[in-house]
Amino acid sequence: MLPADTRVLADPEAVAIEACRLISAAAAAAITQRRIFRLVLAGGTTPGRIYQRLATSAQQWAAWEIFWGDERCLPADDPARNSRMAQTRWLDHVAIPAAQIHPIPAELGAAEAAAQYAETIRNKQPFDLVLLGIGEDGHTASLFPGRKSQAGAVIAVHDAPKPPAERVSLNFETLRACRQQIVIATGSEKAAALAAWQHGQNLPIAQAVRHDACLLLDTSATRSADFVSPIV
C-alpha cells in the first residue's frame, strides 16, 4: 500500500518546489527543537530539480548535515556518483560546514565503505528525514528487487543489476531510523512500479518506506491502468 499522504501534483517541477517545502520545514523544526537538522538525500537523477532549489533557499546552513542512502563504487570525482550530483547542484554552493558533509567513502570498495560508513551514521540516528526515491523495477537507494536480504545498517552491494555492479546501501531499517520520510517519483518509466508497490507487491521500496512517510508524484507517474488515484 502507498503511504496515506500521497499527493499527486502537475509535473516534476511541482514536485521539486512541493520537496523543497517539506525540506525546509522539516530543518526548520529540527534546528529549532535540537539545533542539527540530519538529512539522508537520495541519488539517481530524479532529486536533481530539488537540489538546484535548495541551492537558491535561504536556510540556516551552519546547522545543516548531510548524509547520502547509497552511492557507486566509483572514483570519488565521477560524475555519476549521487555525491557529485548533489555537490554541483547545490552543496558547493552553500555555507553547510565541509566536517558535516558525509559521503559515502565508495571509492574505497563496497565492503569497507560500508564498514567506515556504518561508522560515520552510528550516533546520527535518529535522521530527521530521509528522502527516497524509486526505479522502474521498484528499488530504492541501492536496494533491488530479488536479492538476498543482508544484515546490518549499512550493507555492501556486489551484484546490482544496472551497472555499476558494485554499490554502498543504507539498509531497510536504517532508513526507516527517522522522524520523517519524503518519497519522490517523476515520469511515466516509475507507473508501473508504483502501482505494483500499490497493490501489495513486496518491492523494496515498499519494505523502505513507512506508512506515515509522504509520498509526492507527478501525473505521468501515475500514468498506469492499474494506478488508482487517492482522492485529494
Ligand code: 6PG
The other form holds:
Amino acid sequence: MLPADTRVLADPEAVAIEACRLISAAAAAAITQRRIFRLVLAGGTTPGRIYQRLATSAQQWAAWEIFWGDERCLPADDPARNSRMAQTRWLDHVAIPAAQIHPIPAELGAAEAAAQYAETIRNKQPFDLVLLGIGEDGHTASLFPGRKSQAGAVIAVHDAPKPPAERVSLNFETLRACRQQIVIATGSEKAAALAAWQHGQNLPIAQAVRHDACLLLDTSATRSADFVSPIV
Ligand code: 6PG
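Next up, the form predicted in complex with the named molecule, please; the one we just looked at was the form predicted alone.
Whole complex next, starting from this chain.
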C-alpha cells in the first residue's frame, strides 16, 4: 500500500518545489521546538533538483544537521558519491557548519564505514526528516530486493545490483526512526515499482516507508497499467 499522503504532481520540477516546501516547513518546526533540524538525504539523481532549490532558499542553516541514508564505496571526492552530489549542488553553497554535515565514510570500505556511521547517528535519532528515493526494482537507500535481512542500525552491502556493489546503508528500522519521511519518485522507469508497491508487494521501499510518509510522484511515475491513481 502507498502512503495515504500520496501526491501526483505535473513533472520533476513540481516535485522538487513541493519537496522543498515540505522540507523548509519541517526545518522551521524542528528548529522552533528543538533548535536543530536533523535531515537524512537520499542519494541517486532524483533529489538533485531539490538540493539545487535548497541552495538558493533562505534557511536558518546554522541549525541544520545533515546525514545520508546510504553511500557508495567510492573515494570521497568521486562524482558518483551521493555525498558529492549534495555537496556540489547545495551544501558547498550554504552556511551549514561543517561539524553538522556527516557524510558516510564509505571510502573506508563497507564494514568499517557502517560501524563508524552507527556511532555517528547513535544519539541523533529520531531524525526530523528522512528523504528517500526508489529504484526501478523497488529498492531504497541501498536496501535491495531479495537480500537477507541484517542486524544493526547501519549495514554493509557487498552485492548491490546497482553499481557499485559495495555500499553502506541505514537499515530499515533506522530509516523509519524519524518524525517525518518524504519519498520522491519521478519518471516512467519507476512506474512498475510503484504499482507493485501499491498492490502490496513487500519491496524494500514498502518495508522502509512509514504509513504516515508523504509520497511525491510526477505523472510519468504513475504511467503503469497497474497503477491506480490516488483519489485527490
Ligand atoms: C543510490 C541511491 C538509491 C537511489 C535510487 C533512485 O545510491 O543510488 O541511494 O537508493 O535513491 O536508486 O535513484 P535515482 O534517483 O537516480 O533514480
